[in-house]
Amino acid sequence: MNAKSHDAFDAALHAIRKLCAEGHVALLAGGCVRDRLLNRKPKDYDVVTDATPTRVKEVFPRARQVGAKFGVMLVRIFGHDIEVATFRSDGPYTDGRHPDAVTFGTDIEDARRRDFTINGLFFDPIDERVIDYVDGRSDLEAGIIRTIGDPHRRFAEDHLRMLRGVRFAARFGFEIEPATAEGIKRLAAHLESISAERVWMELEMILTDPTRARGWSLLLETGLRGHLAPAWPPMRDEDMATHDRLAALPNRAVSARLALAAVVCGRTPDDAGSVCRTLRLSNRLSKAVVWMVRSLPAVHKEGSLELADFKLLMAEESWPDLLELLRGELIGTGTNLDPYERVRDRAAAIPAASVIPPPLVTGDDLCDMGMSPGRRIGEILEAVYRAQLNEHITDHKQAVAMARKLMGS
């Protein structure tokens, strides 16, 4: 069997077997154990061990240190990167995000430092047994999100855990245990100390998942919604409408631009841009979200759009998402789907090749006709191309004639 036929689990198992052969304890940990017990495919596999980073390097000479402070090594096996971390306990958290220092310790200490009980499970793939020091398996079976230990302490250590708790509850359809929910409510304002980039990473996973509407409801119930970003204050009516739009989006993972546009489309394009900036989104994502918010009123009244304007909308990368946004808004507000169906049918009737066809005339053509380079050339080219998109002209001869007429005027 060649390396390419091994999956990430095989790679992690290989690492565990090799560490055990060298006299160490090595286990699968965290999310991969949780997901396997839920019959979900893990995104990745993390290994924890009593071997120190120096010892891991000796066992795997090509291992790379990716978290020196936390004892995390990256081992490349069968084409997969496997994180191998040393059992540890955490020191104080003074920045609300990371421990100031860690101490290498035992598997029990490692389990008890983690965020939620369902993430504190270990699995020995050699003996095929679950190792549970935090009652995580019972919470997993009961569908409960519960912190390991005191909720206030867990959330005070790392404020981002509050968003993670909401994400897990929404994604798995679990309930947040009352004391844990109360801990989130009490410390929700601390979320504002977390960088906007990290907040968006969690929020994106909440909003793009099929369970996005439940996730949004939990953000409202826990009070986290009001602290996602300082320049993004909540508005009750808007937030309730947002839930309904999110619920109406397709029951599958969706793009970040569609999910966020569904959240902010009740605002002006300028306000939507402000939200994007306060979340520190990439320029590409911000432009896509603002374009969708700006274009939504136009597709609502597609009958008033010239063919050229309609084609220019269709030419945008975010066009399919704009259609889904229109559909979601109509369903969310209890409006019939006639506007969506008209837009969809009109788009389907336009051949792909005619959406953004090559221009019938170019700037060189106009220069050959005696026109000097300058702004006027651009204006004429735009007018001729618009006529082409509107199918008022259909060949080079007609385009030249129109250009000459515009030059003369």
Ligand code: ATP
The other form holds:
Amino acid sequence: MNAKSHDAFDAALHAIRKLCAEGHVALLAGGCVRDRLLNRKPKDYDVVTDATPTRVKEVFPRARQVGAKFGVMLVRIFGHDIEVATFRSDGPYTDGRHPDAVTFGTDIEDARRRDFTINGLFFDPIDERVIDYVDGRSDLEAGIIRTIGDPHRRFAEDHLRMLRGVRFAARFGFEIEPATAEGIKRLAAHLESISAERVWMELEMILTDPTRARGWSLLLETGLRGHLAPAWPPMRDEDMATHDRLAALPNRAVSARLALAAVVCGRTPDDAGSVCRTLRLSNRLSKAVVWMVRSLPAVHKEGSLELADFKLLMAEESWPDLLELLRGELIGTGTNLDPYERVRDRAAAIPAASVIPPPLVTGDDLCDMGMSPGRRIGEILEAVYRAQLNEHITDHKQAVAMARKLMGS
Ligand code: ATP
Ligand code: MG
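Mind giving me the form predicted together with this ligand, seeing as the form predicted alone was just shown?
Once more the chain from above appears, this time first in line as the rest of the complex follows.
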């Protein structure tokens, strides 16, 4: 059997059948059960079982341990990695994020340690039966995000759950149940003790999803917005404008750089850079965001851009996102789309081959013409290349003539 003919569900089902054949209980758990009931495609399928990790290893000799502390095993079936976790209950939490220890337990305990009722369901794919110890099904049907157990206690245990709650509410268009929302408001400030990387992982999922504007509203309403990162204080007008820009981005998943640029483009490029740093983004992502923030005013006034500068913008990887950002900014501020259409049409009229063409003269050419290597060569090459991009010169002969003239000056 090969990977191509079996999807991840088949792989999980295979694991479950095998564990059951060995006398164990094995079920699908969490997000995949929720997503199937919502008729959405699960990202992955998680299996839970009463088999201990040692037993899982006996049943699947090539299983590998992940998250050693929590007894989760990774089993590769039909080319899919399936997580097989032993039913457990979580011990005390002291770091605001992870339990200090876990103990293997029952299916009920395992359901109750989960964050939200809609995430606490099990599904037996052999009997095709949902197992619901946490009243998750009714909340799923009613569209409600509710913690399993006392919200204050659950958010105090693991502060990241607050952001997860917002993420699920936005993604599914659900309401956060009042006591759960109140719990988030009371503990929102604790988000600052979570690592910036982990906060960004959640924020990225909220902002790149088509439901990003509702996600942002929920961050504002719950007070989480003010605590996303210590060095990123909220500013009221900016946060409202941000909502409108996010709402105006395309109604599909967008790149992280576009989503984040839409959040920070009301700031100076330097300030946008500080936000990226405080969120501990990769250099590559930070650079792209700062570039978009810096370039937005330029494309906004596209008419004053020389052809060369316009092409240099077009040559950047984030160019398509910059166009979307401009569009979002115009819609978000209720301005007409003329500037966006002008930029789009100007770009469409430039053949791809002339955006970053190979230079008409090179450093070697200039050396052959008797120049010695150095800074001046670089300046001349740049000036000639700009002239080429501006289409003031179009062939090697003209380029050489221009270089000669500059050499003489
Ligand atoms: P997604 O579709 O985004 O993957 P998910 O619900 O599957 O959503 P995961 O992070 O993959 O989320 O976690 C799988 C399951 O593990 C959740 O459905 C939930 O039952 C449980 N879980 C995950 N994170 C937590 C947490 N911080 N606290 C309690 N339970 C959690
Ligand atoms: Mg998941």
